Each structure stands twice: as structure tokens, then as C-alpha cells.
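In the form predicted on its own, a lone chain appears below as C-alpha cells.
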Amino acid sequence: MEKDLIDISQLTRNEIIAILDLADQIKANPNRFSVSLKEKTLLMIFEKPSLRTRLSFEVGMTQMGGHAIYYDIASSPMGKKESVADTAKTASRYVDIIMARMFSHEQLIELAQNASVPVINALTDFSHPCQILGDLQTIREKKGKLIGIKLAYLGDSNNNVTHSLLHGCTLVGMDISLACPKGKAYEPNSKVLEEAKRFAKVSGSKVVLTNSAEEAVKEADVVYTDSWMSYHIPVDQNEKRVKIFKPYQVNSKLMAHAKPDAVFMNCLPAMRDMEQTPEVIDGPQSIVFDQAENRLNTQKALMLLLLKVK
């Protein structure tokens, strides 16, 4: 693996599978890794709010014998009085590994380029690789495989989760179909879509972009959605976006187009009666909290591999 994890597209299929295999071992026998990161320190840089990211990384370090420092950019000189580059160089003298949850993907890249320790992208406006690693572990747990599985994504497709799903699914051999409104504001980044199609040719999978929710979900093994109001979307756009995305709401009628044993996923946080209805997210097909749990396992595995600790 490279020094940093900036985007899931930089990983090979074998590297992804290695992360998932180690995550499975950690989940099955966590005590085996209880001192693996003894005397190691993780710096957690937060510009965006978080529940799952902070808890899973901080708990992960603690459970492996290490220590985590929470650093809120709101009370930091980073990017203001002190450059991102100087922050990275200084932090590298103190800590063993850095994770950053930031708005700007370019600033995250700058952070990694100037840090001498590994840097993990814990979310930017462009991508969310840690979420998708946890998702892939969860899908493999529930379906027993990744190759040949079809994932249908509904809703806002111009966001970090969609971009990382496109890369992650096609790298491991999963089919992915996206249903979203027409327009650059709602469709995935064109470069990401083309990269995913190239990955799909290698892995033998398929990429479909459609405006029909029913077409996307047809015979899907996994139905996935995300918030219609990402953190960077102004609040005054809420009413407009609800009208635009309502045809892509995941409800029981739409789920009926998927396979009978299909599972429902949402990376959370989720709004009931928005991107999905309560009977779906709180129903028997929902595995959203399994997703949340597996963030802990895959991120533990990722930190061990980046720090070259077995």
C-alpha cells in the first residue's frame, strides 16, 4: 500500500481484499490485537462534524492499545495563521498517523504531501474511502461474496459516498447502478464515472447511470441511499431538493423491485421520510447499523496496514 489512503481508487483489488480479510480477523478475535498499536498516537483532525468517524477511530486506537487526539479545526490556526503544510510537518514530529475529516479534498492532499506519517481521508467533499471499506466488509458478510453482487444507489449522486462507491464496487467486481435526476449538480463527477467504467472493464463488472429508480433497483442485491442534504448544501435548498429527489426515495414499493433477499444500506446519518421511509430503514432488510459497526473493524485494519503492524 501507499503511505496514505486519500481515495479508494488508489487501492488495488488485492489491497482492498487484504483490508477486509484483516478486518474480519479483528472482528472475530479483537483481543489478539489489543496491544498492536501500543504507544502509537493518532491525530484526528476534524473540520466537519462527526459521530461514527470520531467514535470508530478513537475507540479503534484505544482497543488496540494506542491513543487518539481530537483536534477541532474551528479552534485551530490551521489554514489561517498556520499553513496546512506547516501543520502537517509539525504534527508528524509528534504523532504516528493522522486522519482528517475535511471539506476540501485539495487541502487533504496537501496535508498528506507534507506529512511524513500516514494520512487517512476520513471524508472530504469528494470522497469517503473509509465508509466504503466498511460497506464492502458488511456486504461480504451478508452475501458471502462481492464479485457479481449488484448494488443500486438512489438519490444525490454528486457526493463523496457515490464517488467512493463507484470506485470501490468496480474495483472488487461488483455491479453498480445509479439512479439520480438529470444534471451536473446531481450526477456523479464525470472523471470518477469514467474511472469506474475502466475499473469495471478489468474486473468484469457493470456501471449503469439512469434517471429511473425502478430500473436501477431491478434485481439488486443491495439498495443504498444517502442524505439529500450533504454538509456543504445550503439549508435554504432543502425544500427544492426534497421535490427533486422524492422520486428516488427508497420505500417498500421500490424495494420490491430488488431481489427478495436484498439488503438496505445508508451510511448514516439518515432522515426518515426523506431519502428513505421508516419501514425500510427500521425494517428487516436494513443493515445500516452493521455498516456503522464495521467502520471500526476496517479502520483498525487500515491503521495496522499503513503503520505496517501485524
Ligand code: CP
Contents of the next structure:
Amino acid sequence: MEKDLIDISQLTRNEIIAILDLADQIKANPNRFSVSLKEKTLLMIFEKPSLRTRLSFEVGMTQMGGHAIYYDIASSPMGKKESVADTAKTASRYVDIIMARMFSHEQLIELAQNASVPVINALTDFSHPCQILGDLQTIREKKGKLIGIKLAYLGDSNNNVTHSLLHGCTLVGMDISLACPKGKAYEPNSKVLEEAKRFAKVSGSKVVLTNSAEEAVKEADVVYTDSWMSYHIPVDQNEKRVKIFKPYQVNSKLMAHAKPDAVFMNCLPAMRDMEQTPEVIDGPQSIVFDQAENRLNTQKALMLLLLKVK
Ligand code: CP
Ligand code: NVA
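Switch from the form predicted on its own to the form predicted together with this ligand and give that structure.
Below is the whole assembly, all chains and molecules, this chain first.
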């Protein structure tokens, strides 16, 4: 594995499977890892809000005998009185590993390039690799396999979670169908789409981009959606975006096009009656909290591997 985890696309299929296998071991027997990160410190840099990412990383460090520092950019000189590079170089003298949630993907790369310790992308406007590692562990648990599983993603596809899903699914041999409105503002980054198609060729999977929600969901094993109002989208766009994305709302009528045993996923935070209806997210097919739980296991595994403890 490379020093940092910036994007899933930098991992091989075998590296992803190794993270998931270790995450399964940790989940089955967490006590076995209770001192694995003794005397190690994680710096957690946050430029955007978070519930799951903050809690799962901090709890992960505590449960493995280490320590985590929450560092809010609002109370930091970074980007104002201090450059990203100087922050990275200074922090590397104190801590063993860094995770950062930032707006700019380029700034995250700059942080990683200037840090001598591993840096983990904890979400940028462009990608969210940690989310997809947790999602893949959850899908494998529920479906018993990844190869040949079809995931349908609905809604905002010019989106960090969509980009990492495209990379992650195609690397492990899952089919992925995206349904979104027409237009560059709503479609995935074209470079990511091309990369995913290349990965799919190697793993024998399929990538489909369509404007039809029904077509994407047809025979899907997993139906996935994400917020129409990601953290970086200005609030004044809410009204316009609700109208544009409404045809892609996951409701029970749409779920009926998927396989009868399909599961529903959302990385959370979720808004009921927006990207999905309450009967779907609160219904029997929903696995959103299992998905949230596995962020803890996969990130513990990731930190152990990046720190070369495992
Ligand atoms: N899914 C996720 O990353 O949630 P938070 O924004 O709460 O961290
Ligand atoms: N696309 C969402 C993911 C939240 C975890 C956002 O960026 O807000």
C-alpha cells in the first residue's frame, strides 16, 4: 500500500480485500486489537461538519489504545496565517497519522505530499474513500460476495460518494448503474467514469450511466442514494435541486424494480422525503446503520495497515 489513502482508485483489488478481511477480523474480535495502536496519535483535521467520520475515527483510536486529536479548521491558522504545507510538516513532528476532511481535493493532496506520516482522505468535494470501504464490508456481509452484485446509485452523481463508489465497485467486480439528471453539474466527473470503465474491463463488471431511475434500479441487489445538498452546496440552491432530483427519489415504487431481497443504503446524513422516503430508509430493506457501524471497522483496519502494524 502507498503512504496515504487519497482515493480508492490507488488501491488494487487485493488491497481492498485485505482491508475488508482485516475489518471482519476486528469486528469479530475487537479486544484482540485493544493495544495495537498504543502510544499512537491521530490528528483529525475538519473543514466541514461530521458525525460518523469524527466519531468512528476517534472511537477507533480509543479502542485500539491510541489517541485522537480533533482539530477544527475554524480555530486553526491553516489557510490563513499558515500554509497547508507548513501545517503538514509541523503536524508530522508530533503525530503518527493524519486524517483530513476538506473542501479542496487539491489541498488534501498538498497536505499528504508535505506530511511525512500517512494521510487519509476523510472526504473532499471530490471523493470519500473511507465511506466506500465501510460500504463494501457491509455489502459483502449482507450478500456474501461482491463479484456480480449490482449496485444502483440514484441522484446527485457529480458527487464525492458517487466517484468513490464508481472506483470501488468496479475494482472489486461489482456492476454499477447510475441514474441522474442530464448535465455536467449532475453527472460524474468524466475522468472518474473513464477510469471506472477501465477497472470494470479488468474485473469483468459493468458501468451504466442513464437518466432513467427505473432502468438503473432494475434487478439491483443494492439501491444507494446520497444527499441532494452535500456539505459544499450553497443552501440557496436547495429549491432548484429538489425539483431537479425529485425523479430520482428512492421510494417504495422505485424499490419494487430492484430484486425482492435488495438492500437500501445511504452514507448518511439523510433527509426524509428528499433523496428517499421514510418508508424506505426506516423500512426492512434499509441497512444504513450497519453501513455506518462498519466505518469503524474498516477505518481501524486501514489505520493498522497504513501504520504497518498489520
Ligand atoms: N457518511 C459520513 O461521512 O458521515 P459524516 O458526514 O457524519 O461524517
Ligand atoms: N455527498 C455528501 C456525503 C456526506 C457524507 C456530502 O459531501 O455532504
